[in-house]
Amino acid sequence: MSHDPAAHTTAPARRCPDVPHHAWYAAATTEEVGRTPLARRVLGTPVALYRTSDGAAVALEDRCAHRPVPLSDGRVDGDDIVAAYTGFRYAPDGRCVGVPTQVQVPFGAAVRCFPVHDDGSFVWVWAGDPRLAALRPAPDTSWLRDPAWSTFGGAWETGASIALLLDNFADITHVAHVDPEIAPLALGAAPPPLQVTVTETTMRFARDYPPAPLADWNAQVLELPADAAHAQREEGEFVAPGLWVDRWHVYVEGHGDADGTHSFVFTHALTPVDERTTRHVWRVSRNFTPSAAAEGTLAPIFERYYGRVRDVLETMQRVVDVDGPRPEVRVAADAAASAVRRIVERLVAEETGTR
């Protein structure tokens, strides 16, 4: 479901200057937003999320127009949100519709309202000019709601910029160094060349690996011999500034009922909290072995791995904060990351008129 803001929006000075603002970001998961206000930050701006009486998601700037108190500390009454300290009442479009000390509402009293799209997995918030939101549909994550896929995951804030997270997802060759146990054995040799496809706003890459045995945990959940070799394919996609999707396919042949394409989809919803902090919601989906036992095997493995990635990225951010950015040596494996950087830089330049 969607909520269209009225014209009662006032865009503040641009924060998170190196990040596209005319984009959808997952401010929360669908189940997190309810009748109790939820406080989040998106691109340095405080946002209060709640649902109206008919279930529609609403996102308003989390600051009363009368006094600097968070609306998220207040309460939802009908379709409106009421500030706890001031008693100012705000409609879902951000207009102030009630003041406890007088009958008339001050002319123009309002808080910023964000366009919202709730797809059943995420509540996406459009952080930029609301007039442009309808021109760019929110990202598709339909596999997260498809019963053919079994999904688990987690969420946390990473003390690193979204740029560092995007660089990380664009190159999985580091996996063998961060967590050798989870790394596909196909990564042990020199990786085949990337096939990179770029549009104005997206980047996709793919890489086909020759047959190789699976990591022990992967062979276990697929119920395959540990020494059997299988062709594998890696796919990555920069869908939008706030969404990265990876896919890993294992092609099984000659093993009877186990034959077929067994795939993982790794979904990463990324929301810049500020210039140095990113909210990371990760989901691991699979189209095979939909048992609780398989999930019990997989969930701790991936939680450990993404936790290690978070630790490395936070270390990188601390290094940059203390010593400053420096030119980096680039290698062939950086092709996808370089393409993503160029897209982000161009989007920011278009928004700010610096192109």
The other form holds:
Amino acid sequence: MSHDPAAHTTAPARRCPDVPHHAWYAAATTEEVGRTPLARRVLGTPVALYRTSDGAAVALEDRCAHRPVPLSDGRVDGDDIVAAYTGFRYAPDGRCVGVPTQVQVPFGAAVRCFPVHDDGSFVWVWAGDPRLAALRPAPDTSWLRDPAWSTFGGAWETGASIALLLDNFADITHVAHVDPEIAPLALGAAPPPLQVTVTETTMRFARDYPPAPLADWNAQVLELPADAAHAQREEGEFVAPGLWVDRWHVYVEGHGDADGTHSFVFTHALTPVDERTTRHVWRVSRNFTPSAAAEGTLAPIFERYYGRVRDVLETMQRVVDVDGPRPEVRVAADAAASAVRRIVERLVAEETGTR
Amino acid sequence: MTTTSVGTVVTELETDVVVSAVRRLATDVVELTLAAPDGRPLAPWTPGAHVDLLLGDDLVRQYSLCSSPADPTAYRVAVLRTPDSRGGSIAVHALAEGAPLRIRGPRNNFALLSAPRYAFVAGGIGITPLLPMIEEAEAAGADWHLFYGGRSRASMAYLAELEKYAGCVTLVPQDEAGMLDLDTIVGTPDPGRLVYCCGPEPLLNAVEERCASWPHGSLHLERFAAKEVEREGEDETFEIVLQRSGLTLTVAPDATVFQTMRDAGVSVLGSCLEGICGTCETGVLEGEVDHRDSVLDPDEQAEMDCMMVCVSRCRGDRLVLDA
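Show the same protein again, this time as the form predicted together with the partner chain rather than the form predicted alone.
All chains and molecules follow, beginning with the one already shown.
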């Protein structure tokens, strides 16, 4: 057996090879990160998150440089994190600043430090080349902190690649099959023309629906008669590799005080955990009926719907894992998904230099 | 059975902006800063990207973004006034601060691929797309050098901005130092080094010629005018199968693939219709393309996985497209 000293210096194989690494991913929500270390995984790399004494979020590779113990099993002390078992102490920039058994800190001992951006909703982590993080602003989700919007949501890991999640969001006409009860009645007829709008790094789509009655739950929270018809608009947006935003607008006219544009914003922060697991934080925001009673009606409906989406995506991942990928028949409604795939492929080619 | 129109329409993002600042950079060069009227973030982009400025009826021109992708609130473009041009630069030079403007994009056919070493070669106003590339190469710790030629120092934009990179920049004003010495700059193949070049057509052709012996994929060019393409014989009729739309169409000798698709109600993006801007790039699933564009490099053309449908045709009698 050979012992190759170069093996220690060779960069490990790129994990999640088909996913942009030079991108911001929401490793955690702002409230999840505190003075107790939090363990997460981003692009296959374990990440420990905590806050310094002045509240700044820190993300370090979650593995002590001395022995393979997670830093997140340790404790936060002042601004530093001290690994359990080894007692190695790391500063917020990842440098080892103390070891228990000698005065001299081993030269160059450090763990990776990831650029972070805490926007008050999410702690975005940059797991690509840290030197490029400053050149790519983190995506904006300011409506989540806007008092004009009422928001609830959930979070979990979906046992499917981020590509399967993006494909799903790019074509939500599946909703009628996944969860007939939640599906807007407007989706029932043949869908109106799909309008897709692209830039170098983003894709938006929209469909304008002629007046149609609302689903029962939607009429109920809007306090409108169940059979009244309203024009509606569906929008979806690939904002960045780690952020998808959908919107549903109901245009109410002729109902007195209820008139106006009543909108849902559905925020999906997607973080590749590894090749076949994706962290999915979803938020449902609305600019109408802020009451707790309305949330009591809406929350279980969306929890169930997104749970069913998770289940079907996990089934797809299992099929691909067991039987392998296959060329897919494409349809016109795939224009949005195709545009997103091209953006993602291009971003990967740029950062790996393999075009 | 008749084919029902699927109705999918794909367009590029158009954004209304205002000219928030105008700066004279050099002789005949003006820089415009463009921002959303409400100051909201503009669409993100990466180095090498450009936008269309919609300057009037049938007056659409492409200009590289030369600001930093780090600033999401503004785009900057710098435009050389060329009296003998097709009118775009004169319209841009007439814009004043506060002027409303509609833009389309950004899009990018000149993307910066990650590499350990770069040679950036700029001729005149061709410096613009290279500025954000330099910022990124510097941030990534790459070994890079800029060779920047122009008529005279007074005509060369962004010299002040480049001062901080002294040592990595060679300025070659023609009235002081003659022409860029391309034999020295790119005359010898340097595997692992990527060459990014933007400037007037003679410079691009001269660099292209010298880089012919470099490893495939080393050279990246941005053209602002269509490349001369040699034609062999008359254009022929061929068939296109649009897989997603489920349509089979015939492209007549005097029609383009783009026009044939549009006439059949199939949504396909188009902008310059001269094979320069890359907007109409369409995936090719089967068949041999007769590439006539100025966007794809020879390696990309040889892959036969995409084509610019506004100008390119078919070498055989059938293409299957992802459309």
